[in-house]
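The data below hold one chain only, encoded as structure tokens and taken in the form predicted alone.
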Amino acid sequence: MESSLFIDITLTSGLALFVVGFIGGMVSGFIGSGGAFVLTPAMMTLGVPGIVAVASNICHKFPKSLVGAMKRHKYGQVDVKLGLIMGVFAEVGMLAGKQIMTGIKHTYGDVGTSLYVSVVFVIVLAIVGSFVLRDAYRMFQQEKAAGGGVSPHQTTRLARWVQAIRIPGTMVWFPSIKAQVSLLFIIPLGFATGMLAATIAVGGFIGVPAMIYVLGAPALMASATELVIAFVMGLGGTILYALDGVVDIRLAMIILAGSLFGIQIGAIGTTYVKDSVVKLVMGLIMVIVLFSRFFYVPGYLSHLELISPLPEATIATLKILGDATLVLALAVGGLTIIVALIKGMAAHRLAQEV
């Protein structure tokens, strides 16, 4: 495979990565799904190809989710049984999504990465975002009419019929379910957590909302566990992206020296605050990165003729306002997880006084 361009990386560029590490690596801490929705666009808005933008997230993405599954293992959030078997299943489907990604590289170039993962955020946002903003707002609901106690975990109807299917030879009892679940239900279900991670480095929007809503996991202990999965496709998934040589250390390298701090916040506000502000805060930074990323699209279509040729202005007021929009992203998400931190500490603090 040809090699693709790696971007210059100056002292501004630099120190824009880290904090975007910084950020994203929080967002990992506190909603679980490695913040590469997050990271991968702010790595393409500095000119980084979609392919490479990804092979460098997955890279990094394996450390930083091992300290954040150890950090959160120690509150006790962690299904470790669960996340390894899912994430065994998760690497045949990094596999199946790295070819994908390869094909499109050798017929469209590097544009044509940047356009397939833009296309595909725009998409998957769209619904995984509009759905947890829902859920978010029925938990807000319930603990208002609970006044204003933590909701408790209610396992949805999906996941009670997942667990009541009993298929013998099949069956494993899984702690942060408090259940037995058949592995014919986890199979596809890493497999598709695999397939998306190796297409867009993003894995948590299967894995996340497959752990709550079909086998029935809490949000914390789901969101905690898909940082084992990740771990085990992003050591896997670097391998097999750097036989292609599209992995840039040095992107990989200054994201993760800034995560590694971030995640360490994140992962400590997970146990000061209510499983509804871990969705809202998910389902926010969701929606404005689907914005930042519908911007770039026409762009990338016009450079491929796969539309009338655009004006280069037209162009550079889109890109424009995708960098705005990501930046807002950045912005609701670091704040919105702060704000929440140190609300939450007050708040702890207050009731062990009382």
Given for the second form:
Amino acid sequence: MESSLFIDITLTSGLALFVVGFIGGMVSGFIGSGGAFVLTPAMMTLGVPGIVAVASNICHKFPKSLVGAMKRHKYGQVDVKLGLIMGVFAEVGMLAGKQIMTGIKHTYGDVGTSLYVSVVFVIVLAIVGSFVLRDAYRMFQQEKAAGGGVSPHQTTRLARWVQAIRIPGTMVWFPSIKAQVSLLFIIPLGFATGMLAATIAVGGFIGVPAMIYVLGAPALMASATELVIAFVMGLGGTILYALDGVVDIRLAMIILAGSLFGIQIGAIGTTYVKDSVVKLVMGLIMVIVLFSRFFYVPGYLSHLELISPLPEATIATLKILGDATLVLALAVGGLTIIVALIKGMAAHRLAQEV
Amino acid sequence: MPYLKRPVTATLFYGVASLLLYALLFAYADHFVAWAEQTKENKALFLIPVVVAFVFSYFHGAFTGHFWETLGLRAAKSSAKATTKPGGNPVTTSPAQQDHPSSNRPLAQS
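Let's compare: the form predicted alone is above, so bring in the form predicted together with the partner chain.
Let's see the whole complex now, leading with the same chain.
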């Protein structure tokens, strides 16, 4: 008899997914993405086959992003046009990313794809994560020098150049950027966001920094607009996986139950913080996630016989450490958001009383 | 439904609706699993998880929004942001608009 892809869900496993979904939702509501990188391994640890874990994760992502995007749209933070355009090309990028993963899997097997994912993780997160964190630090210094005031949004030199290029027939006005930008710049950014989403499950690690530093959108608007991109990608991804019959709707809805509680907190939190805090949370998560890879890579290299074989017990221990680092990234992100929210609410109340 | 504009009533209404949906999902869990497994033969069944996700996002999304609001967790009133079109006037989400009862409507409608 063919074994089922769908596991029995116990109270403990259900509660665990609810909690991870809650923290992941909070991070998503705040920085536009995140949480997905913990949910897939968490489900696989519970015995869910990889393909079902990915499919169910995506299936919870699109309704979560929809609710988050609508909430933040109420606060005037979403650029729907930019989100939809980038979302469509992100969908194409996701399909291309999936093809690359399939090709690597056929040639080098599962370990080959894991190593590829790790290399992408390290390159993207090291470059973009350290840049975002450095920018957040610079903004905090400026705010400190200005006596705690808001550091004004500064458009990067690259974004100014992108906005200055006029290519007839391709120029589109975007409210978040407050300028016209050629679609020819938007297309590759959307594509790269989708490629990353298909590879490491978090396209926002490219999408949000790209909107900030390449297009010139403020961090708060970029993180809110990313939710629209995540919705478009998530819906497309869900349809594709659902056609293969691998979406476990029970798992997806348990995660959604927790993540919708979280995403409301994350979205409300953005109304109390400055751009610099969004960058700080994003940079912190990216850098901690980057460190998780150092624990996985020796195992992959050992399996591919690129280094002397490591004992299986050592590989298993390193994997647990890597998973724990991912959980730590999410926990640090969640905690930073809660602290920022509490501080912001207190300062806001004080300002209203004066 | 004007009575749903009161946060506590709305929280209770959407909370019960959300709870019912989850009860139904798990009462008929075997059916959902079977439908997923039959999708390869009957492609139209792919719509089930998509529709379920949309329905849950509407009711549970509205519930969680009202839930935090009832507990006093609300957006900052100064979160208004202006968006300007070339040659147009700034369009602003004013604090008054955010606090208007209509902002309590389910998220999926906002």
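We call the rigid core the largest set of C-alpha positions that still match within 1.5 Å between the two forms. Numbering follows the first chain given and starts at 1. Small disclaimer: the values here were computed from a predicted structure and weren't measured.
J.: With both forms fit on the core, has residue 65 moved 2 Å or more by CA between these two forms?
T.: The answer is no; the displacement is under 2 Å.
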